[in-house]
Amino acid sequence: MTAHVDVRSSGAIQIIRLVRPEKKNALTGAMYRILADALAAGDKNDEVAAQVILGSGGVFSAGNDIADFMQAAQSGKGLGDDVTRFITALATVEKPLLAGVDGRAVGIGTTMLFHCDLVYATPAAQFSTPFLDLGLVPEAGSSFLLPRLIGYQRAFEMLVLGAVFSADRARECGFVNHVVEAGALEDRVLEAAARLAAKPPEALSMARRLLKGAPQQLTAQMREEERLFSERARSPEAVEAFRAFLEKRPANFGRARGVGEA
């Protein structure tokens, strides 16, 4: 285990586990780097047939580590190379990708799931994407994938209104396959991964490619998302939103217009 991410193999399955429970598995730049490296290595490894992402401590991921994110945003380097590598890997991974979600999945903790082939969740799972409340825009291809997955209005409800989806609502909408008890979650995910690993690999790869379609439109939308996200991260609205978050007060976007002005 390195920098709060545990990567190990179980037979033909690579298991990537987020292990920063004291921070609700919030992602740092170092964690993004390991996640991107793990997905790339799993794709290249002939012994790996499927990859699984799990949380720990009753939480999947609280999204970006706020302090880490603000430092990156102020640097003017956009999302950062490691974040870009990870979300690109999600869109282009060639082997089946599964996830098991227990507890909160916030921001990237939710949007990464739209790239997965199968998602299992516990009754305690909650999915939210509070980008707009932080003065940002959706990321990781979510503005492309989610309307196609659950329909425009429900995607708008999650990505723009900021509604929190329960496990049952997520299953009803279609981005969670099954809701299972917490004690059975990991076994169910690994069982499904093992079933996929036992299938003819070339036929599996072709079927997956046919279902997902060509990635060019998705990756183009991801580049536009990243451009706007990086721009918004330095905006007066985002500055006010993050200040309010750290100061534990409601944001006042009426005064955001004056933030940073002479």
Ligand code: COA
Given for the second form:
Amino acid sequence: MTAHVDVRSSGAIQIIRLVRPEKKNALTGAMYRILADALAAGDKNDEVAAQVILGSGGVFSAGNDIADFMQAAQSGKGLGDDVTRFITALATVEKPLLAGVDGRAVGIGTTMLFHCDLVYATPAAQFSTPFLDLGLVPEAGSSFLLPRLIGYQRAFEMLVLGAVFSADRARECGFVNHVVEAGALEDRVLEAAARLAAKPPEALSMARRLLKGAPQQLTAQMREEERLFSERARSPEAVEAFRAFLEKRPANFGRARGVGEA
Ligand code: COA
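Following the display of the form predicted alone, present the structure of the form predicted in complex with coenzyme A (COA).
Zooming out: every chain and molecule, the one shown earlier first.
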């Protein structure tokens, strides 16, 4: 079985690539574990100056694996510590984090980008967070970061209405730096990472800390999101939405059933 996440170094850059194209790079528990470990290891390793997250197969990520959501709801055990470890690492990582997005970025595939220092996207990139349609609430600090990043109404449009943002709209809103052709995406991201790697490391680290500000408010909001998210993930509404996706049918919230109900 493949690990579905490829982690390798290129000079002073650690490249973390999502490789589960047959499931649109949807993230499983095992993938979260590798992602969390990779971010932590990259941060600790003196040889690494910057980290880059990429997708594959013309997709960035379809977000959390919905079969995992369903299993977590049915077992009552929740999504597990690795999800929390990954999103905490996103908020607390000390070295620059960059992303290159081609194709769909859904759920955590989009919300992880709000933690990145630089984001490049292709014209085919599309960003969406259908949390509400799944009976869930926004996660990974997005309810804190996005209103501050793009303004309340636009954040509401994405996080609550569930609007899909194109690459151009994302750039206009400010959470994508540049839109570049697919063939140039990875070179462009790696070139930016290499430019950062050539900067004086101590000054880089301090500048980044100044721009990011103190993380306490963000991490407190993340804990509150997590509390509500795990409550919602077991709700009849969410279970109906997960079932509907797995059965490839529209959800019917008028008939939302609990776990185990016929
Ligand atoms: N979890 C589990 N499986 C997923 C998935 C997810 N988040 N996203 C896609 N897949 C699977 C599909 O079930 C399908 O599997 P199958 O071939 O075994 O039937 C395969 O990946 C291809 O997906 P498909 O829906 O056929 O591709 P598409 O190009 O028509 O649509 C998306 C791509 C991303 C728009 C669509 O798959 C989608 O909406 N996925 C769910 C996104 C989501 O709600 N994520 C959770 C956010 S919190």
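What you see is a predicted model, and the numbers here were worked out from it, not measured in a lab. Residue numbers count along the first chain shown, from 1. We call the rigid core the largest set of C-alpha positions that still match within 1.5 Å between the two forms.
A.B. asks: Determine, after fitting the two forms on their core, whether E22 shows a C-alpha shift of 2 Å or more between these two forms.
C.D. replies: Shift of 2 Å or more: no.
A.B. asks: Fit the two forms on their core, then tell me the C-alpha shift of L246 between these two forms in angstrom.
C.D. replies: Taking the core as reference, the C-alpha of L246 is shifted 2.5 Å.
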